[in-house]
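A single chain, nothing else alongside it, follows as structure tokens in the form predicted on its own.
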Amino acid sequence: MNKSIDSLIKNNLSGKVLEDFNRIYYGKKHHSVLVLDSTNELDFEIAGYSLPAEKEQLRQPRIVRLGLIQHSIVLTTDSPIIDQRQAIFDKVRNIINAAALEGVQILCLQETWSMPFFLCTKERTKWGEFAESAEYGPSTLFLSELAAKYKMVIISPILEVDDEGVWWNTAVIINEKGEYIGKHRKNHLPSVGSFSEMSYYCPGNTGHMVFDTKYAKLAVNICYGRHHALNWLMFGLNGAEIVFNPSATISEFGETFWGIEARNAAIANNYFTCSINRVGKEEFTVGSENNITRSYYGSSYITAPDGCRTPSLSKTRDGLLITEIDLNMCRQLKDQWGFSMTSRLDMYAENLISYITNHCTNNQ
């Protein structure tokens, strides 16, 4: 079934029943829909919402417009690599242009956005040319020009190759001047089913970096890292106001809890979370006869620290989700819930050290 739960609910519930569902499922009875200038003639879905904070007497609102892009690949996976990448660039450029027209200030793309997610093939050599420099690679150069043109901070998840020839799953951060300001490398790598990412690149060595940009303090928790609660926690302890979760996830690998983990992280850590997942079907020929097909379910969404979330983008279409947020909500929820005072990090740290000493050391 290709319809999202959002469309099913919208088309089948109304009145008080719909309000009750929205209150429980989305955290609010009615969606605060943004009026967008872009037309419906675009060849991708575009949707806009607002997640406002309570008005304060002494502090002005800290309004930021976020943009998430989900998209499919364009050419078949046996096409020349340079053509595959350029076709994706051309598609994404049109979506970024639309985001700029709608005033997006921080934009995030999906995991390894400029290539097919070939990591399910268990092949390596034939795909090596997709790996690129974080600082000077074609994806960074392409997006740097658009970031400077539109004064937009852009998060670009790529397959990185460093100066030693080592691969990493990396998110590059480009500021509103088009400058490379840093990168985060994926901390947790899956080895589940056909996705054995440990065969391709190393677990990240950049820790839990938070980037202090013109518009917000942001962090990136790449794909599989969302299954690890302490990963989310550390970004919050380091001061993140927004954590992006760019992903490439198929339905049999967690669709049932796709809408839960990032939402829970937003509540537990008093920051906004942004979940991005690619869409479309990707087909690979491995060897001479073995064909592998992977289908991705999109459904990108954003959650506020109070647990309210936007509807999801489509499960099947390219899309741009725009959400206007007020960063004051992060402090408001910290004050309301008092997690910093009640977290007992000292107790957890003591128990973690004991566990590592008694279990991990003995298992080596």
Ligand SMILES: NC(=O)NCCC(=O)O
Second form
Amino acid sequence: MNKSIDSLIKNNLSGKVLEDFNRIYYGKKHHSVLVLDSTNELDFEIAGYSLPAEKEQLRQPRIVRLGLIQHSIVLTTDSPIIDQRQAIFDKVRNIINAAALEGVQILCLQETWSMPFFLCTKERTKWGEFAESAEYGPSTLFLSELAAKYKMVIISPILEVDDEGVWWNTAVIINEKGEYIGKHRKNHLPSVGSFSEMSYYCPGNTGHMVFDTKYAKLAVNICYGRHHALNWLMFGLNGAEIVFNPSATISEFGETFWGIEARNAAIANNYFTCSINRVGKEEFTVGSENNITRSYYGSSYITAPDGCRTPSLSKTRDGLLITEIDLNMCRQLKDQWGFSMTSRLDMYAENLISYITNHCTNNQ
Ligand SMILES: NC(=O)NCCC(=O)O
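Starting from the form predicted on its own above, please write out the structure of the form predicted in complex with the ligand.
To see the whole picture, the full complex is given below, headed by that same chain.
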């Protein structure tokens, strides 16, 4: 089924019933739709919302415009690597230009955006030239120019190869001057079904970094890390106001979880979460005749600390989701719920140490 729940609801409910559904499912504030300047003849979906905070007497709103891009690959995966990458660059440049027109200040791309997700083929050598330097690779250089041109912070998840030739699943952070300011490497690697990424790279060694950018304190939780609640927790403890979850996942793996895990993390950690999933079909020929086909379901969306969320982008189309948020909401929800006071971290730390000690001892 290629219809998202959002489109099914919009096309089958109306009036008071639709209003009640929206209030309960999305939360009270989500439907403030942004008026967009972009023209209609774009060849991708574009949608804009706002997730406002309560007005305060002493603090001005801290309004930031976020942009999430989901896109398919352009050429077939047996095309020359340089052509595949350039075709994706050309598509993404077009969408970033539209994001700039709409005033996007922080933009996030999907997991390993500048290549097909060949990590399902169990092959390495054939695809090795997609791996690139985090600081100086073609994807970083391409986006740095756009970041400086549009004064946009850009999060660029890529396949990194470091100076020792080791691969990592890495999100590069580029600031609004087009400067490389750091990277986060994927903490949790899947070994489930056709997702067996441990044969490609190591679990990340950058911990839970939070990047204090011009517009917000942000962190990145790459794809499979969304299933690990403590992964989300640590970004929050380190001060993140927005956590981006660039992903590449298919319906067979937890599409029912997709709208739950990042939304729950936003509520539990009093920050915004941004869920970006790859979209479109990708076909690989492995060996002489084995073909692998995968379809990614997009459905990117954003959740606020109060649990209100935007509708998802399409399950099948390239898309740009623009959302205007007020970062004051993070503190407002911290004050309202007092999770940092009631969290009992010392108790959990003690119990975790004891579990690990006993568990590891038993396993030796
Ligand atoms: N890229 C990735 O980590 N996919 C794992 C499958 C999932 O967690 O949905």
